[in-house]
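Heads up, the chain below is alone and in the form predicted on its own; it's given as structure tokens.
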Amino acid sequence: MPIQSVERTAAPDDIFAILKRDGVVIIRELIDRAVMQDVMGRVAPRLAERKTGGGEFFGYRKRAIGALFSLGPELAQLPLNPTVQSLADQVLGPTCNTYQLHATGAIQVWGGGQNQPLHRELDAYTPFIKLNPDDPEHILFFMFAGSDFTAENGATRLVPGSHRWPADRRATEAEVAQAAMPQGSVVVWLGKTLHGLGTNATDRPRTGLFFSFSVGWLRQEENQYLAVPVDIAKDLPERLQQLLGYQAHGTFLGWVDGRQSTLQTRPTALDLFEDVEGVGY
């Protein structure tokens, strides 16, 4: 079953009902192309003080790094697409009171290597929350394509509809799809859906840039507060810090002094915080 790909223009309603029903759909050229290689200009350095590695699980031939949200500014229109907010809105919001950044980064896989394992983003909570097809959904990831995705260069290897299967079914061949997209499209997928990083047969990397969202009463995957220190942070959107975790998830989660903490780049505001009812015991 190939992957279903929609242009930017598509409604997001039809964009979430694709990603409910298949469990991944691809954005194509969600951010134009111009945009992205401006992007590629502060993620690409950082890249290539990397050597390439990763061990079996990632195939041996990638270059990785984290903390993509203390690169630049510029990389706050991913996260913040008002395309990429709709889809995490419907299909965490239902589940929390916020949700919050779950794990960022740049891969960029290179020639050789072996397909990496299928797995799912949900594995990380493995026992405490257990792979049940009719729960909620925790973790929304999305892909984007730093570089064009192909077949050939390891474009990521996805299952469409194993969001729905029991945790011990393996997927064969047949059943595996490659998101194959041009620079600044997006590959969404669902914390329940096989994946994995593809082969890469050619003599050229390919590089994506990811980011995931997570309910917010979770622990985050990568430590934002230390991934993106306080002194960068301050300069990046409202919305942005929120995500990083400068949010209360309701009343009670993650107050400071009784009060909920927000970070702003207003120098009045360095130090805001929003009473919140309710905090005693």
Ligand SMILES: O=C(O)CCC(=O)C(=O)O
The other form holds:
Amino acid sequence: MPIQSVERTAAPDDIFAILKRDGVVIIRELIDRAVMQDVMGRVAPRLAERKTGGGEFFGYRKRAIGALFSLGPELAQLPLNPTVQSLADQVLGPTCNTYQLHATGAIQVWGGGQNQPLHRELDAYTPFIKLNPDDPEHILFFMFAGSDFTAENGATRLVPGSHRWPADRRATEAEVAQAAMPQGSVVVWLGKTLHGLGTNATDRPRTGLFFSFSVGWLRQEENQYLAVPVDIAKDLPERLQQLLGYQAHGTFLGWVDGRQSTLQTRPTALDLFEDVEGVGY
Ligand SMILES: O=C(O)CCC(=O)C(=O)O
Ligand SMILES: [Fe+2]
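Could you switch over to the form predicted in complex with the ligand, since the one displayed so far is the form predicted on its own?
Okay, now the whole complex, with that chain kicking things off.
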């Protein structure tokens, strides 16, 4: 089954319905090419400093960086895009008070490698969270095309419908579809959807920019407080600070010195946190 794709003008409810049904959806050219080129201006030099590698799990020919939101204010447009936020609200909103950035980075696939084994983002919690198709979602993943993604250059391989499968069902090649899409598009998938990077059979790299969100009561895959420390985070939009985790989840998770944590009032280190609602410690 191919991956269904929609234009960026599609209604968020319709995009959500496809994502719920198939576990994956492509939104074509969600970000203008010119904007993506600015973003790539920040990302490409950092990737160029990395060696290709990654072992069997990453197909031997990838270059990667993390800490995407430490790279510059241009990057903020991706997670703050209204369609991105609306999907995250719909998928994760019912399972948490606030969701958070989970893992971020860029993955560049060079020629001559091999397919990544199909996996689920939820696998990071094995054996503590069991795969159960009926459980609510914990993770939502966005992979933006920093370059065009094609079947030949290693576009992400995904298995539509696999978010409903039992853990022991293996995908056949006929069940795998590739997220071919022009630069600026995004492929969105659920934490339970099987996927992996593809093989690049061309002589030009494929570059994807990714971030995932998880429910705010779960341990983040990438430590966002170290990836984007306070001195960088303080200059980012307030909503992005919150997504990075500089906020509490409800009253009892993520408090500091008995207070809700935010970066909005920060004249001194000791004055980092605003007393929005003391929890009485
Ligand atoms: O780069 C891609 O296309 C997918 C990468 C991926 O799934 C991963 O690194 O977990
Ligand atoms: Fe993955």
